[in-house]
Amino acid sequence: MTEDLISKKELLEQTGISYGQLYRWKRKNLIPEDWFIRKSSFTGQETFFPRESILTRIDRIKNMKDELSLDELADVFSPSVSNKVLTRVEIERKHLVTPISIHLFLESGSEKEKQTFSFEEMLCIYVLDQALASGQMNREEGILLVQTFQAYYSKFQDKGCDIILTRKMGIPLFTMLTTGSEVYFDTGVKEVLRLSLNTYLEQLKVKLSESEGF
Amino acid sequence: MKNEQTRPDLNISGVGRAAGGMYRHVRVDGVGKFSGDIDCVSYEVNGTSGLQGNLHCERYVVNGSANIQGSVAADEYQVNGSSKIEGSVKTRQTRIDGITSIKEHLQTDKLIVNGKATIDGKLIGSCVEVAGGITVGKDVECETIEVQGGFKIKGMLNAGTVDIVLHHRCEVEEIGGEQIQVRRKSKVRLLDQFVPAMTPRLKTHIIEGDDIYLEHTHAGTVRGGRITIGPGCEIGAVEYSVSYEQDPESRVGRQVQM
């Protein structure tokens, strides 16, 4: 995967933050370790950050550092899950996801009638609803999507994870993986998605704490 | 801790061995073993002891010598003689004024070394000071740290306030942080002249921060906002945005404003 890379002078300047700064969101872990990437250069060593997610991060974290603290900002970009219970009417209220995501999402269980939702499931349920706001996706795998996150999620703990959905001459498949590993098909495969779970979990997260003043 | 007072004490005085479980008060003057995880409100060797397993409680204190096979959740750790410990160790308050040595790593609000401790993973802490020596394998993440001693950390050090004063020879692969400062107390002493090796100085590859001052210190790159540089320093290059002062003692290769 070559990633576009950003140094990290080139980042302070771009955003005006000092080193200092940089060095405390590190230490808070609103940066992820991995992504300070050492590498050698003429003039020593260099530390490189991969370009799109780094923007948007250290903007993420100047806008909404005047409302949270640097802790609370922690919980929001951990990749952690939460142990917020939501219930259905309430999810529904904010708009998290649509109904019918909703409605998928307990075909696919066995509690058809399930009104409490942990977070995991809720994220579950959003990566769905993203998934097939997509459009890449239909109902059918949507439901065989619920079950592989629900059977194999908690296998990666807090380590981030993605769902691949690919394709072979129409037949769905899904895999999960670590974030950021390298996976190779033979030539008749054809990946469909990618989804990021824990863009969603942090995409999730600010939803939460945004709505929580309503 | 649950249902304390059922629980019953542990003393090895002599030789003894010992299952682990629940335990209220825990303590070795003799020599024990203990072949299980214990979790107990207090942990006290005062001879040699042998934990098979982890171990969790509220006060570890070790005045004659223990060795660990697991990891250690305690909510004050102390040694005064010498502790091993094959896991990681997570603590409120951690003191160590005689040897400890932690393979994994060490998590910790406020660590105290007199003594010499080595971690062999990572240490992150809110506020560490060291008047002893400290060696790390990974990398330092506290919000201040206060050296007089010596230490060796092969990784990085990062910490919103570094403040060092250099008594031995101090080596780190990288420093970055707020306010950052290296200052040498004592003046030259003879030795120093005849044995320059053992000289007291920083050595590291890259100092970066918002303020800077530094003295002894041998470095490649030293990048930030304000920075001086005092007497002693051999660094290669110097990048700066606000402010920038050098002594005619030290030896700077280049300097750029950026």
Second form
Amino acid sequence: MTEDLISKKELLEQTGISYGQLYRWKRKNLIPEDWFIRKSSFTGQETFFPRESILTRIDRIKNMKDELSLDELADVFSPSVSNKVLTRVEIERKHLVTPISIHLFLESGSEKEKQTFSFEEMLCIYVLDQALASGQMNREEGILLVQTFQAYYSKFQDKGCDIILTRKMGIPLFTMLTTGSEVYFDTGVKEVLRLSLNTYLEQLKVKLSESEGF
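May I ask for the structure of the form predicted alone now, the form predicted in complex with its partner chain having been displayed?
The following holds one chain only.
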């Protein structure tokens, strides 16, 4: 499948940003280097971008740049997890996730009375919370999601990844893969949910920043 691209000229016209802003945001790591794709055109070499990704990213930068510095935005868009540690009391006080999702996360593991969570664990609970809220995943599948995340998320450190829930004859299966990867299933397999962990990582960082008064 051919990737839908947008030229730099069209991008600047459609978003209303300047050439200088685009490359300043690139230097500040707000826009990934590998999104700048050089291709031959009838006018010579031209720069293109993955359309949906760049338009979404620029919209988010424009919406948040008055509240966060460029360095803080770079952290939000970074695929790296924070080293922040949160207590259960803090998570509930900040309303980051529902108590039901915290309870289900604890039920999925061996530390059922755990009161302190790493940022990666917090991300797992946040993804679980969003998937449950979609109404497309049941409680038993939620436990399977947590187990899949905990087993494989570390293999995608500093890279974007997605997690897919499929069902075949009612049997659920979770798959984790690098963001943007194409995946094909045999007939009879239904893709129920595709969760962008990078998107949820960004959302969680923004929520934490907002809850801390940025």
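For clarity, a rigid core is taken as the largest C-alpha set superposing within 1.5 Å between two forms. Residue numbers count along the first chain shown, from 1. Fair warning: this is a prediction, and the values are worked out from it, not measured in the lab.
Comparing the forms between the two forms, the C-alpha position of N198 differs by less than 2 angstroms, with the core used for superposition.
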